[in-house]
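The chain that follows stands alone, in the form predicted on its own, written as structure tokens.
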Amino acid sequence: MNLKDLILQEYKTFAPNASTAVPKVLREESIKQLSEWGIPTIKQEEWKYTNLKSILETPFKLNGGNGKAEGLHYYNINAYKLVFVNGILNATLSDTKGIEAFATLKSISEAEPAVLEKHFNKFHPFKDGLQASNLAFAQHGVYLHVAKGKVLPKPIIVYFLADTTQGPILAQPRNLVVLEQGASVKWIESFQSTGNDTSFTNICSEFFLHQDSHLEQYKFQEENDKAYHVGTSQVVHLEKSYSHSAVMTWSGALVRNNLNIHLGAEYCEAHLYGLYLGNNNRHIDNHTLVDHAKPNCYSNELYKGILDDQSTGVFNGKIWVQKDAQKTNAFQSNKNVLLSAKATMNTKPQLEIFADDVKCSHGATVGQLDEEALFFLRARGIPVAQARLLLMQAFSDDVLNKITIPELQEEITATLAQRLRP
């Protein structure tokens, strides 16, 4: 049974007991879309470099496993903590004590229908069968609503563990975060895995920002070499607000990160950062969209990649400047280092501008380590392996320095250094 048919069959069992917080008509429409569209293929423009064929016949279980979190690595920072195993919350391992003074925190299946009607699934510029499947099965995940003027005193970390010790797993969590006027949150998603079988995580997180709200969003993808991951983040600026998003990937068999930003009001500001490491036969695909819909907005984007062995990288960054978005400032850069002659990078920066009073730029580079810099370091007695490591760390610093939580930045930098060592 192929993946599409497997999901359609599972839906028949799931639907009768599904949460009514998500309207039934929305689920039915989504499962119909999956039936019509199927799983994305390389024949679709947005998926031309990323082929999911290798997992289409895998006999996944949806939300299976024993619910334990053995082998999960916790970051050494003071934070609210939520732990999901195969897409389902483990309340015993989670700790959000005190957050109720600042925000409403529930399962997405317990969110108020009025909130879901207003925010849920309102911005999807690119639709495909996987996003339709995620919406149809929207049941487990986080609903966070930060009250007006409230600043969460600690970051909130959501750990997603794929446990394949009892067979292949398909997890489809969905998160919804709403920031009211003047609210602020630091949101961290960590993806890890355990077991020797195949996992497939198909996740969607939506963020809605009201007047003068502030979002810092971090995503760390560190699953094992049998993990497939398709993650979509939608950040919608409803009013003047600020967002800071960083996506970092250094493991997994195939990873696709979608980050879509909608600047839907004047004087919004969005920053997008990405760092990805590829080795062996790993495939890492980063797709971004910044939609400038209103005037006087600013966006800045920097994605960097280091690829080794026979790994493959993809970057497709789009900036849309709509006709009403005068006085737009939008900048985009993608830089890549290839450490092997067999590594491949497909980069496609795009600008689509329909306004005439804007400042926009984009660029992409693909090259090797600077031989002159390498020679300079070796001439001073630094061994070649150490010299290469120093250059790769320096290359990565532009993105790593955008982690504003000192303890987290230190830990991620150390993890990165370990993975860069030959």
The other form holds:
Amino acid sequence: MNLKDLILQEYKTFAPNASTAVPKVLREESIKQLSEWGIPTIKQEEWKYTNLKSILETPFKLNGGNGKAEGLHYYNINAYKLVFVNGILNATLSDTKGIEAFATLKSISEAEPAVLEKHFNKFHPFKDGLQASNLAFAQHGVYLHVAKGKVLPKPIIVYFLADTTQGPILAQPRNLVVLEQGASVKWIESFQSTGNDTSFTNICSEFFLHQDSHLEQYKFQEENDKAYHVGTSQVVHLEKSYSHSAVMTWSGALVRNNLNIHLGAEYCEAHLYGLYLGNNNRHIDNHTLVDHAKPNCYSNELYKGILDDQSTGVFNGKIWVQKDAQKTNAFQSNKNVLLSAKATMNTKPQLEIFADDVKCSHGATVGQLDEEALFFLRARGIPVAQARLLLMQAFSDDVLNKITIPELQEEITATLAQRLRP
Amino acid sequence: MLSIKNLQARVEEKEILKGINLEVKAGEVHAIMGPNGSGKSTLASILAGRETYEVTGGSITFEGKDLLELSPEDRAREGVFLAFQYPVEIPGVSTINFLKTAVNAIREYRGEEAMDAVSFLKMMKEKTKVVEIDETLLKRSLNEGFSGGEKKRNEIFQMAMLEPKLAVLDETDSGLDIDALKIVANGVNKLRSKNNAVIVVTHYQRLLDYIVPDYVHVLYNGRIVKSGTKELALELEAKGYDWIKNENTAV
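Same protein, different form: I have the form predicted on its own, so give me the form predicted together with its partner chain.
Next comes the full complex, this chain leading.
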């Protein structure tokens, strides 16, 4: 049975017991869309370079199975912690003690309907079959509602582990984070997998930022070579809110990260950072959108990639400056280093500007490590492998520096250095 | 220390060095002068192991070892240092950062223990004084946004840190005003000893007022056509390179 039919069939079992927090009509509409649209193919413009066909016949289990959290790697940080295994929360391994003084934390299936009605599924510029499927199955996932003026005293980290020791797993978590006026959160998503079978994570995280709120979100992809990942993060900004997103991918078989930012009110600021390291046959696709809908907003985007072996990278960066959005400042840069003649990078900045008083710039480069710099370092006595590593680390550093949690920055930097070592 | 015999080299199809012979002993300073395109920088680059040149004949022996057999990093670890004509900029790599790696790579090669952070910083402080370089520059990305003089001073600072046996200065004077030139030359002089040697590659005589050579060689059209003492440099300055060119086309 192909993936679409598998999901449609599973829905029949799932629907009668589904939480009513997410309106039934949304689920029904979405499952209908999946049925019509199917799983995205390379015939769709947004999926031109990313082909999911190798998992279309995989007999995935959708209901979580009996996943275990063995082998989960915990980051060395002081944070509220949530652990999901195969899309289901493992309460024993989670620890969010004390968070209730600042925020409401629940499963999305228990979210307050009034809050959901106002903040859930509010921005979906590129809804496709997979996003529709995610919405139809919105049941497991984090609902975090940070109260007005509250600053979470430590970051919250959510681990999503795929355990395939009992067979292939498809997980579709759905998260909603609402920041009331002046609230502030550091949110971290970590994706990992164990076992030798195929895993497919189809996740969606939504962030709704009220006036003057402050979001930092990180996404670290370290699933194994059998892991497929399609993730969508959507950030909706209201007045004077601030977001800082950093998406880092250094493993997984196929990874597609969508990051959609909607600057829906004046004086908002969004920073988007990405780093991806490809090797072997890895495929890493980053699609970003910054939608400047209102005047006087600022966005800055920097994505960098290092691709080795036969790996493939995709970057698509859309910036929309709508008619209303005068005095927009929008900057975008995508820089890539290819270490091998067989590595491929497809980069496409896509600016659509309908306002006339704006400052926008973009740049995309694909090149090799600087030979002259390499020779220089060798001529100073540094062995060639170490010299290459130094240059690659220097290249990555201006993204890694954007991790504002020092112990996390240190750990990720060390992990990536290890990964880049020949 | 260094023995170059009948060295021939080309880049792509173009022959650049057509049989260079040069003997350098410990404690000596040799100046290599010559008009543009004579092969001066090629010689400097080949000594350091730059791969864009193909050596087609001859030999280079350094401290009894076949230099041409060694990788650029091993040459550096054996004690060869090239001060670049055009110092490279490396965004994201600070001078301190790569020098720490370099110093320890060289120590490891020599079977010495890695230098701890405290000793390294102490050494760095001492050497910054030799070349009068601002310490804050060394914490910044290598040569990024540095003035011409700062870049060249940084090269000499690296030389001071790495303590090479043979230093090759490739047009270190180019682009320097007289004050910067004096500082750079002064730095080189402080590093001179009876155990090390310096090859100064330059187009102009003026650097040699400050770094006084024991021998001067004139390179023209891929060969050393004249060798002498420091007076030769003055003669060149007075007569110009046409003197050499005419003499050699006449032969």
